[in-house]
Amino acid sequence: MIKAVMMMNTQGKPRLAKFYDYTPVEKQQELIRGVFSVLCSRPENVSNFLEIDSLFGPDSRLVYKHYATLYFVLVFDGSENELAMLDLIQVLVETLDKCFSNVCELDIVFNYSKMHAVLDEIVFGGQVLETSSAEVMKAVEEISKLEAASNSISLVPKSVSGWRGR
């Protein structure tokens, strides 16, 4: 099971953090700081896989990928395959690149709801739902269409709204 998905910049500011087990906010912040301190102290030429039992408990592993100014991090237990999790990060990044045409930190900050929609299509409740970037994009586009349609619905009939102008 996936325990957490995090995206943070190279200064340690979390841009997205989603925990799939109940974790109080103070503990989440402590875990994010702990993960960042581990990541920033690692040289570039070492493995992207870590055992992180000290932070997340026994049988916890972490895989990360560093793209430009962002770290993409997955924390998971022993039931998940490490290479599959690394591939899942790649699927997430590819999907975000399709959504935002070369995703950057500002895209994550200013399109928070779309980020969560993409992540929820890939991982939900700590379980991997979809690994196809094209299928995730279809679902996200459908969600965007539904949101746009619901925003255009007027709750006041035109006959009443025309009455106000008189």
Given for the second form:
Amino acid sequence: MIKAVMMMNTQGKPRLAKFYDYTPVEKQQELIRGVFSVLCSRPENVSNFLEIDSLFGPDSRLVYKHYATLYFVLVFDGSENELAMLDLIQVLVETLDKCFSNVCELDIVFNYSKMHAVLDEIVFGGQVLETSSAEVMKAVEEISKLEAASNSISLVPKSVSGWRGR
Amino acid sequence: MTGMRGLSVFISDIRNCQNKEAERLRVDKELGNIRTCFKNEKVLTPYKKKKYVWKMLYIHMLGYDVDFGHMEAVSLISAPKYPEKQVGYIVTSCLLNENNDFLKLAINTVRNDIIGRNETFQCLALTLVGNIGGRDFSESLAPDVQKLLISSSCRPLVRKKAALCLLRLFRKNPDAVNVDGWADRMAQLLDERDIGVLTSSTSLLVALVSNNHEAYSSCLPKCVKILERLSRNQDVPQEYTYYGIPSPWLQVKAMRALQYFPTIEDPSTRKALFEVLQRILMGTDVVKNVNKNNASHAVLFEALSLVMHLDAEKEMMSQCVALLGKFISVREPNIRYLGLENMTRMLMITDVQDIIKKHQSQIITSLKDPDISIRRRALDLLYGMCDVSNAKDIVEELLQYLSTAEFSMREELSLKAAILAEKFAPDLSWYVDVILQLIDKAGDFVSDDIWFRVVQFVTNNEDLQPYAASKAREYLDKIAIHETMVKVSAYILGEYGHLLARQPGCSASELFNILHEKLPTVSTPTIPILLSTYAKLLMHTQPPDPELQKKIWAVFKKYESCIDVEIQQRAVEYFELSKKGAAFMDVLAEMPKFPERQSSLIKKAEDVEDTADQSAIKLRAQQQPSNALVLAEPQPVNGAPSPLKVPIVSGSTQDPDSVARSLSQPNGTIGNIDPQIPSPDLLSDLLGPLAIEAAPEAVSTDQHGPIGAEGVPEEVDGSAIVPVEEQTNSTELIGNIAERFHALCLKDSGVLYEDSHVQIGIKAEWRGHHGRLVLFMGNKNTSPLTSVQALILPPAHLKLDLSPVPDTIPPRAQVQSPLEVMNIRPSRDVAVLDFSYKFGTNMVNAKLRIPATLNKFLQPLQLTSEEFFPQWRALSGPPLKLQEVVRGVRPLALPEMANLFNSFHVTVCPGLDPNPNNLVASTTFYSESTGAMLCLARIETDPADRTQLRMTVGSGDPSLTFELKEFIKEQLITIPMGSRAIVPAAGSGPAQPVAQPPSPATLADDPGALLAGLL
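What would the structure be for the form predicted together with its partner chain, given that what you showed me was the form predicted alone?
In what comes next, the whole complex appears, and the chain from above leads the way.
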């Protein structure tokens, strides 16, 4: 099971964090900081694995990938295959790349809600939901359309309710 | 989702904050704003609600508590329109946990969305339940979610979410999902064409089979089918082909599911699977594209684990080891890492160890890898693969690495080096070298246990003392040495420095000078050790050296007023004592040998690694017999070393006045002190700092190496106890209990029992009539085993004491339970362990024989003819000496039979019997009633008919003779009953062409007499 998905920049600022076991907010921050402090000291061209039993307890594993100014991190337990998890990060990044055409950190910062939508189509309750970025894109676009449709509708009631409010 | 301007503005504001304080202010302001808006619901449009909710989530991610709006969030779920509903679901699943009371209020709404027709709503609801659904959800929603999953009218998008949602519900309450007929449905689901649905369903299957593989056995061939489909790339759409590989995730999951089935029985399924595995093993190359590499190796490593799990043919196994050997030297760091990790895992399979050893130099190279993750894996592997043959190389590499290793690894590294050095030292002086180097290089990371242990070894081994002393002296020449080094060298030189007296620079006064130089640099706890050393140096100077005496007295005088009570007391006492001449010599005589104790290092290592179930230490503990160093001859701890040795060097618990009083008695012989001071306490006090955890000795009394399976007699013992299977329809026994027991009769560690949920390993040490066994009970599941009970049903002749076993074994955890055994009198009966546990609702019970058999209380003993024959003649005949002709013997060549005897510690003494067809053997038996008792045996075989022989057994105790004879017989014959024809020895009966010595002229009643006559 996947325990957490994190994205943070190379300064350690979290950009997205999702924990699949309930984790209080202070604990989340502590874990993010802990992971970052190990990540930032790693040189280039080393493996993508980290031993983090001290942070997440026994039998937990961590894989990460470093893209430009961002770290993508997955934490999971022994029931998952390490390299398959690494591939999943790649799927996530490729999907984001398609969403934002050449994704950069700013896209991720300012499209916070879309990030969640993408992630929710890939990882579901700590399990791999979808591995085809084409399928993920389809699902995300469907949601966008629905929202766009309801947004345009909501403009009317908004003004109406505004009127009535007065 | 796009263009939420308010959110973007807020994020920019946060980004523009110069410091944490400014950020906090901005966040507080926003939270206040949101709070006000939520209160004034009338003006809150769905758009605004959504915007605020995303802001709340963003704030939450930044690390601020958002403790309001929960109720509002939950109530939004029931909104009829999509945007509000969406916001409600998202925020609820992010901010609430499964125990939140508000959540329970929403169950009905969520259910309505799931059973409704709107697929978008279904997805939202499933996502919420899949992320935070608790037990309540499980009970009320499982059937509906199951319906969605198998519905043919639902889109894959919904069904794959339903599969994972069901997985969550299963984790919360297995019974809600494991309903009648579901296993068949699961099997049908695996025929699914859509890869997305199939991936989710396989994840669900993994969870289901890990809990109860029997119920889902019909899914096994389906998994193999999926693998066949993918490996042939049949019907795999382009979007599921990842860098040319048909969905690596699905391949991995399907192989993972197969690893929860104990074996694959159906030959055609097995064959099909092995074909797939073979193709994966052979067809994967390291390529340039990193992503392709990762994906193909994800599949490959999963295939490797599956092969290891299936315990495949030897050929395939060695293919795997060869692959791993390749991996650990490739450029790609991820593959190196996993190669090392899997090799460590592979150490569990015993007969690959030698092949792994071939890669030792490469593994050592990995210890210098730039990546700490890889270095740790290499360290684990080296630690796991170390044995007597390579200990020297490995430990020396570890020592070398110690000087460059990062601080975070040094403690583990030095502990591991110390343990390996202790366990596998080819000679003790090497052990001393290693530990001193360890202290020298990484003193800060060497715990006290480590230097206590080296002192114990030196004290208990006289041969080692001069060597250790000269080594300690060498280190003192270094300019800056670690305080631990000061302690250990001071202690050793105090005790054994006089052995060096003739060497240059090692006279008592020179030793004093060099040690005293260190005194200003050390901390308070070290000073008492130095004072004792000074006193010992002084005592060893014969005739007294007035110069040295003056210097040392000056030191004692100086510390007489020290504020530290321990230092002060020692100074006062030593000063007074050193004036007493002969009494002084007695008091400061050499320290007695230490009782053997379990190395606390090894214990500590086990504790440290207790949690990590893959830890090499644990693997080693279970897999390998301890080859630990044998301490000096077990010293009969008489518990009463002359009381005079003890009282003065007392610890701080001692009332100083009492000593002072006794010392000040005018004619007070030292002996007077005795009654006032309870010496045992003092002894323990004195040993206190050196005593290492009082747990009994782990050092084995050399039970000979493990004996290969060939040596196990195929004994068909009717009393083999089988687990009560009727009750355990979900528990599958792994391996044969009787076989495991017989193997353990001849070796001291191994697996006693294994089923699909639990594995019980055993490790034993025997000394005289005492034994110490440790039961390792490991839970193999991801859920706990409850109502665990282990009861011992002892036979009359054994006293057994089992430490309590915890009621619950947590998932994937192992508990250890020591079992003390004492042998009271000779008997072949065995103790039985009544073990039971509850898994889910099933009660499993197994009655297991404990391998505390007669032969465990035998000590090998080889006799010469001068020793043997007088004893043999002294045993005149029944009941002390019994003879029997045994038929139906398993045909064994003589050397094999000799091996068999040696394997149960009845030592064959070659050359004693002039007839090459006969064996003469001896052993010592230990029990409380007989004490140590010599046993002798003679076997006369008939080269013409290997199925019969004549056996004569003798000892000083009639019951021992009988039991040992019966025991040996059991080992020799295939079928215990049937041929129990006990024919009196002499050749009276016609049916006795048996084991007659070839020379008829010397036929005699007593083969002993016969033997003696011949010699």
